[in-house]
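For reference, the chain that follows is the form predicted on its own, supplied as C-alpha cells.
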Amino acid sequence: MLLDLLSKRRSIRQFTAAPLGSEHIDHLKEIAIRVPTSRGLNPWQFNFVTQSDLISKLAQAKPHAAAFLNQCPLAVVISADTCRSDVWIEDSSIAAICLQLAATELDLASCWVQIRLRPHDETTTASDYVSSLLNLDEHHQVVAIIGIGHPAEEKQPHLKQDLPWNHIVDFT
C-alpha cells in the first residue's frame, strides 16, 4: 500500500476551484500530529490556512515556485520551534511528506514549497515573511508550505525501470 501511495504521489501545481471538506482537513490535521518526532518533542507547528486572501499572501513568500498556491484551497505552513529540538528540520520534513502521502490517500494532490533558506526579497527571508504573516514567535522557523487541493492535472507514476537504482548500494 505504501508503494502504491509513493508511486501515485506527484508534485501537482494545478488545482480545481473545489474546496476541501472538513472531513479531509480534519483527517490531515490528525495525520500531522500523529507523525513521530525525535524523543517525542513535537517541535513542529501546523498552520492550516483556507482563507484565500492569506493564501494569496503566502503565494508571494518567494519570487519563484510559490505562485501556484493561489489555486490551492488549503495551504499548510509547517514551522518548528528551533529551541525545542536540535532536529526540528528533520521532524518537520517527516511531517511534510506524511501530509503529502495522506493527501494522496484522500485522492487529493499536493506540492511542497521550500521556505527555509529561501529569500522573499533582497532584505527578508521567506521564513521571516511567512512568520510575520502568521504572527509566529521568534523561535519558530518556517520549513515549508504544502499546497493541497483537488488536482486539475494528472501525472503518471514514474516507471520502475526509470527510478534511480544507481543510488542503491547493496551489501547483502
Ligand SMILES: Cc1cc2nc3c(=O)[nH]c(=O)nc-3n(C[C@H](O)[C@H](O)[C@H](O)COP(=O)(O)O)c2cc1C
Second form
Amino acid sequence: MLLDLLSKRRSIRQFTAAPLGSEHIDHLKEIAIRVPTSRGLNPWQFNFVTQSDLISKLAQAKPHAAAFLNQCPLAVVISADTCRSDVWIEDSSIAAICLQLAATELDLASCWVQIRLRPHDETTTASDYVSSLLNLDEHHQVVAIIGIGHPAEEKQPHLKQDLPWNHIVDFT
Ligand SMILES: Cc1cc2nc3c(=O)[nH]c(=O)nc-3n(C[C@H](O)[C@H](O)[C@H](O)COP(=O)(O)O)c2cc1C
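Let's compare: the form predicted on its own is above, so bring in the form predicted in complex with the ligand.
Every chain and every other molecule in the complex is listed next, the one we just looked at coming first.
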C-alpha cells in the first residue's frame, strides 16, 4: 500500500558503508524515467553518482545539510533543462519523491538535499557548483540531490495523530 510506503519513508542521514547492488541501481534508474512529465517533455537529467571522490565534492555543494552525502553509496543529482519546459521544477520534484519511495520499497534509506535556490558560497550558487562538477549542459539547473544507501539509523513513521490534519480543508 502506498500509505505504508509513505509512512515508512523518513529522512535518513546515516548510512552503512555497504555499496548498492547493480540491480537496485538499475531499478532506481527505471523509476526515474518512468515518472510523468508535463506534455511528456522529459526536461530532467539524472546523474547517478557512486564515485566516492565525486560524492564527497557533492557533499560540499552547500555549507549546511549536505555533508551527510559523504556516507551515501549513491547520490542521484536531478537537474533539468529550464528552456525545455516551464514546469521543470514540478517534473523534477515528482521524480525526486518517486525515487525516495522506490528506495524505501527496496528497504534502502534516502534524504533530499535541496540545491535549487541555495548558495554554495558568496559568489556561486549550489546549482552552478554542481553543474560544473558534472559538466551539465547549458540551461540546466540542479533541483536536488537524493542521497541513497543502507540505513545506519532507524526512525519510526510519524504517528497518525501527529500529522498536520489542520492543513486539510473539508468541503465534503
Ligand atoms: C523540498 C525538500 C528539501 C529538503 N532539503 C533538505 C536538505 O537540504 N538537507 C537535508 O538534510 N534534508 C532536507 N530535506 C528533508 C526534510 O528536512 C525532511 O523531509 C523533513 O524534516 C521531514 O522529516 P522526514 O522526511 O523524516 O519525514 C528536504 C525535504 C524536502 C521535501
